[in-house]
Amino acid sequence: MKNEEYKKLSIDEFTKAAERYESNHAGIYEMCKKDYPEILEELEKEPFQDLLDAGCGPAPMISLLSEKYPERHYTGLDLTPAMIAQAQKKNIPNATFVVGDCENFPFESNCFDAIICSMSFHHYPSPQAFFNCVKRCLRPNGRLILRDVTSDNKALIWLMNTLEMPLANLFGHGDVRVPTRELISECCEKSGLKLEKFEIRKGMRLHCVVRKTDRKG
């Protein structure tokens, strides 16, 4: 498929969920729930003033952050109007919601310190435009906080991206492809971010630290 026939999957997919997304009904998205404290963890070894949270949803992870640090600013960027609507619906202080592609950022360049993006990458059809926007947005030494579902198993991916990326396509699902560890260092290193932590956590979830040290956008 093209970029954009992903892009649209998505978007009619997340327009269906967003009513339900946080609710007790919310099905395969229930596991999201599973990587906000491992996340917050990761987030609270550094300080951070500004976050962008990148396919946010209806801002869960922000909605989390900004009852523990009401007095910092958080950004949700995501693709499917739906799902930003649900997030202003909660009026949470110091947040601005965005619809956007994370692909390709709305925002002036160094105007970040910390980037999260949780269970959203494997839904971008190009990777490399999602690092090089973190790149640029990213202020220096600040730090790209992803988690996805991924793999060493080389069998087990080709089999999740040639067989059941595709049949989710069929049920109306815009999945692109597992992100693996060869993928994120690749985009790391065409952008020039450091890759500073990848670990593969219980449920096959990736856990990835990445960092801009350089001061250029």
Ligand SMILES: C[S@@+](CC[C@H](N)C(=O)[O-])C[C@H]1O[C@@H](n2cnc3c(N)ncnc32)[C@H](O)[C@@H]1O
The other form holds:
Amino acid sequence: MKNEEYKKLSIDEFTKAAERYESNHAGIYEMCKKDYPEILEELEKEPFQDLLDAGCGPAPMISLLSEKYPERHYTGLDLTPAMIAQAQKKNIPNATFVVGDCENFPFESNCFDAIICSMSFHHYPSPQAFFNCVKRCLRPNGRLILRDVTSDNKALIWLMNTLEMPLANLFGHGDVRVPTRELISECCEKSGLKLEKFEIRKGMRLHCVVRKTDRKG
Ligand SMILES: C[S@@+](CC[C@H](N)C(=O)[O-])C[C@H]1O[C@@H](n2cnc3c(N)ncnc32)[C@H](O)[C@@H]1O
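The block above covers the form predicted on its own; next, return the form predicted together with the named molecule.
After this comes the whole thing, all chains and molecules, with the earlier chain placed first.
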């Protein structure tokens, strides 16, 4: 499938899901909620002022963050206009929501201290483009906290990429691939970011921290 076809599938999938995404009948999206406490815990380790949630959906994480740290500034970016509409309905103070592509951030360079991306990265046909955007838009010493599904079992990854994902595409889901240790390492290396933490946690959860260490944009 072409890159634009994956993106169209994602937009169609999440347009249908937008209204029920945060409800108690969110179906497969229920599992995304398990990631939020661990992202909060990682964020708490360092101060930040300006945070981007890449692939924010209806902004569950920004809602939690703005209650906890109301004085900070939040930006949510999502490809699906219906998701951004749900986020905007919340009228979260100090938050800006933008419809756009995580492979081409519509933001100035060096403008975020922290970027979070949860259960969205496996929808990006060009993961390197996302990492290049992260490198450009993070401030020096800023970090990306990336959460997704993964495994260290190569046979399982092969099955998921070869069978599960194409099947999901047939059923209207915009999933592209399961991110692996190799993929993340390569993206970091090519974009000049430092992979500080790569953990596979309970429930096949990828928990990554990636740092911008230099001063170049
Ligand atoms: C499973 S939801 C995750 C939402 C939220 N991050 C969470 O943890 O609940 C995936 C989101 O990624 C968005 N998405 C998919 N591809 C994208 C892209 N290329 N750029 C921006 N957002 C994208 C979808 O529109 C959807 O809202």
